[in-house]
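Take a look at this one chain, the form predicted on its own, written out in structure tokens.
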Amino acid sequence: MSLSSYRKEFPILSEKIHLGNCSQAPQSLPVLNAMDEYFHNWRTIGMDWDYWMTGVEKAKASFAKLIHADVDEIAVVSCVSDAVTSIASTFPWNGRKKVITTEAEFPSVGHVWNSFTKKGLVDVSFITSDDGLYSADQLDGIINKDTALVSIHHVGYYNSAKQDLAAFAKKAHEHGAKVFVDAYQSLGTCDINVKELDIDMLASGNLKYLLGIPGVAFLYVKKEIAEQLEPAMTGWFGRINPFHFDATHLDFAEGARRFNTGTPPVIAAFAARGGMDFLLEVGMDRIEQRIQELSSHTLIEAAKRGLEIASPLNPALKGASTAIRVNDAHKVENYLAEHQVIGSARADVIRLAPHFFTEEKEIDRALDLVAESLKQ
């Protein structure tokens, strides 16, 4: 099938240009079926433990098919933040207990780092960029014998910067120290291998380019390293059996399900898999491949118009979306959003991010509405 073809599974996309998937993808009909399942089988059966539980675990295994994994190195949480907090509630490791990050991690990311810093848990350092690309040589002189973590995003929320992972795994490695990576925005858009990556942790949500819903994610543990980790931050799914109900008695489970913790979003992981099992229907290699072809073209017409960018320049080195920089980007949103075209404002940009099934003329339209909206 050709990638137009699967526009007919986007309802919207008969009414309106979605470029906000760096947000929330569209409703898609392989996702609202992967639901309907879930709403049959509770409507009909009523309680039925085994078959949700069932389907949260075939919602990990798609995780896993995504990014290489195995199964039973990952676990499903609520959202990213609570990835993180359960990562951080392990620390500190072997006397080790200082963290390097980025100032353009997602915000939440960073606050948990800092919480479990003031609680005197932690130690996190931030490095800096002016164009939001970083450098693994930039651990030089700040990684060291206590370093335990390097907590890299793979593409930036702000401007869609690309970060070099193999080179962070690397350098953390050379110290001893290991390495988590946000994937929210980029997963769905690449491949992700996290074995050749040697990538130690990794996590997402889903309900940006994996087609998702909220209130899912998924966190991928490296077996070996999950087993060393006891994580304060846990629940009953994080046992060896959740349903043995001894509340006296703590155990934690075989590879990365310790790191699940109380009753799972049911609906939310019937929605993942749903999403996941389509984009790997239709090929991450084409995928990426059209994500590059729709990114070039928007920075080529961006340019051509005029427009300020804020991404890298380079298609190599930026994500799905590209960031134009305007003075007022929730106006410039609004704009957008009255021609029927959905884009996603951030502090001076607003960010256009076309996914697979989107066509050269939407991305066109879009920026002559940016363009537009800056002469009003």
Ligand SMILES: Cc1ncc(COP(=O)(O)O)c(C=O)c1O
The other form holds:
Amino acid sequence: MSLSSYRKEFPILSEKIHLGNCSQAPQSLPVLNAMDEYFHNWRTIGMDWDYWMTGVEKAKASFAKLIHADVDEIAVVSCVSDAVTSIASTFPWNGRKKVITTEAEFPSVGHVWNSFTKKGLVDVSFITSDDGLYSADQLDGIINKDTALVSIHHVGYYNSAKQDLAAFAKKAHEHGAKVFVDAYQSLGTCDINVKELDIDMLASGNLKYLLGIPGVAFLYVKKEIAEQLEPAMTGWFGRINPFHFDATHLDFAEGARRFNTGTPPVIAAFAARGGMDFLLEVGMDRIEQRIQELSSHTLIEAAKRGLEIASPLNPALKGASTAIRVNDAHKVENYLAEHQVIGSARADVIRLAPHFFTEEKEIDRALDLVAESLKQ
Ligand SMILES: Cc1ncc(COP(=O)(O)O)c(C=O)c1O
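Form predicted on its own done, so how does the form predicted in complex with the named molecule look?
Whole complex next, starting from this chain.
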């Protein structure tokens, strides 16, 4: 099937240009159908925990497939903030409590490291960059025998700068530290192989390029590492047998399952599976290639219109979204919305974030409107 033939799966595309995939992807029929499986079961069976649990396991399996991990290495949580809090709650690690991260993390990540630093359980330091691109060499002189973790995003939420994950993993490992990746702005746009990249931990939610809805996120923890960690942030689903109902003892499940907490976000997990399986059916290689084309197209066309690009100018160093510097980003977002175009404002930039179903002419129209709004 051609990529454009999938457009009919997204009803809103007949009415709007949707370039808000860095924030919330458009509703699709596969996601609606997956959610309807949950609603149908609830309506007709009434109460069916086994069905829920099987649905959540299937969602974990789809996430595992997307990142080339084993399903035992995936936990289900409600958001990336929860995933990072769970990891932080395992600190310190054999006396190591230093975390090195970047100023460009989404606050879901930075805020958690700061909070645990205040409690004395973590000691966070931030590296900086003028253009959003970070080099693993920036860790030299900072990373040492006290460093537990390097915490890095794959693609930045603000200007879409893309980091070299393999280089960060290598540097962390040379110093006996681990690496955690926030892949929220990249997963669904490119193939991520945690084994080849040697990533120890990774998290993402589903409402952006993974086509799902809010309420669920997945945490990958390499099996050997997971089993050395005991999260203080826990719950009955993190136990060996949640249905044993023993309130007086502490035990942790095998693998990453120990990072589960309470009753999982079941409906959101059904939606997540619908979105992830849809992407896997389309094919991540094709999606990645198409997004690269659209990303290059956006850069070229934005420059032609004299717009100031805040993203890296080399498409290989950026994610799907392109950030255009504007004075009043919310005004531009509203102007686009008045013309049936969805863009996403952050601070002083408007982000145009295509997905595999986007057409070049949609990007051109959005860029014309951005240029027009700046003249108003
Ligand atoms: C890179 C990145 N990480 C995390 C988040 C959000 O995390 P949470 O699931 O905690 O809301 C976002 C955006 O909403 C993001 O862009």
